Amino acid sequence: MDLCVALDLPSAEENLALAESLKTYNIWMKVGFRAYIRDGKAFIGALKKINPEFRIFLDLKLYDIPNTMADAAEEIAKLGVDMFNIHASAGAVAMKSVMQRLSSYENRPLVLAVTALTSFDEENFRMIYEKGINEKAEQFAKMSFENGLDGVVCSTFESRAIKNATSNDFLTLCPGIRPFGEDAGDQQRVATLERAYEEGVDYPVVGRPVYRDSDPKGKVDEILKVISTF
């Protein structure tokens, strides 16, 4: 199990000043829409001055046409992150087109597919999707897994029934963990590290219980020395 921290402050400067605050761990660190469309390329450039040994995950959840998908994923690839996401709904032959595209790359990025989003409830999934998030999830996962995805991007409660629809070595990234039970905000889904484990997460994301604390170093480090346990 791999903590990843969501960098999800409203400036790079707060962002890079949490970073900086935790750069004597290699941990992963995920970059998202707001912070890459603001910031940039530049900003992934910061953080690997930070600690080269960060992992950057690049959560831009990418969605549209299969060529313009690979397009992307190829840009991204030259970006020197670790891992990005595409979602699952853009369908198989986008998933191939991506793969395909990266293939040529030696030390290609980790491919994350986005199954059911951790803000859903699952009265508002089954409206947008026909079909409960658990059953919809595991569909998803085994088009990215049959489509040579390294992974996909789920809730906690769902990690388990994947992996045993797929692989235990086809990786899960879930977000909404709140390490200790604390609030869960806008997620519907959360889960302790405890809960996380036992499910099998490959990589637990956490957002604001770290951000938001008085100080984030010493949540990271709790969050770590419970990880160690495991």
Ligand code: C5P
Second form
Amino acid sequence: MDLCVALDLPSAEENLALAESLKTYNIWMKVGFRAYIRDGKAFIGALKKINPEFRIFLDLKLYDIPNTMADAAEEIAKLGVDMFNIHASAGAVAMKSVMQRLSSYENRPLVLAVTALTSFDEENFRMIYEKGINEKAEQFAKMSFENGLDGVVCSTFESRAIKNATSNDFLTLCPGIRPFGEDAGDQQRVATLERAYEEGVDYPVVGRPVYRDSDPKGKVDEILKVISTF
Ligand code: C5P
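Instead of the form predicted alone shown above, give the structure for the form predicted together with cytidine-5'-monophosphate, please.
Now the full complex is given, and it begins with the chain already shown.
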């Protein structure tokens, strides 16, 4: 299980200070909309400068027509990040186009597909997808697996069923982790690290419980201690 910390702070300086405080840890850094839209490619470089070993997940959740997604995927590969994601609902053709375009890259980034956002509850999810979260997440995961993606973004509660329906090696990255019962915020389906471990989660993502803590480094330390007992 590899911890992924979300860098969702209001400025590049604060995100970089957080990364600096965590530079001795072997962890993933998640760069999302807020940081990437504001600070762009230079921010990725600045993170790598702090620790070249940081692995970077660019969480931009691509959703567009297949050719546009493949173009974007290629630009992302050139950035040298280690993982990025697309929306599964962009469909099988988009998935194939993205994977085909990346096939010539020797060290291509891992590609994950977002199944159901962890902020959805059952009722609001059905209003859009007309199916329950479990059923639809599994269907999206199978489609992602069949089209050569490396894994999915899902909630902890779908992780095991998705692995059973695809492969144990098919990666699950799960936001909405509240390591020690912290406030859920806008997340609807939150889980502890122990539950994430039981459900086979590969990458637990933790944002607010780390960066809103008065001692983020101490928090990461506690989290890694728990993970090391699994
Ligand atoms: O602060 P918190 O721990 O809830 O952060 C979760 C992070 O994961 C946020 O950056 C959010 O954008 C991201 N995310 C998510 N649900 C998804 C995909 C990404 O919450 N399905």
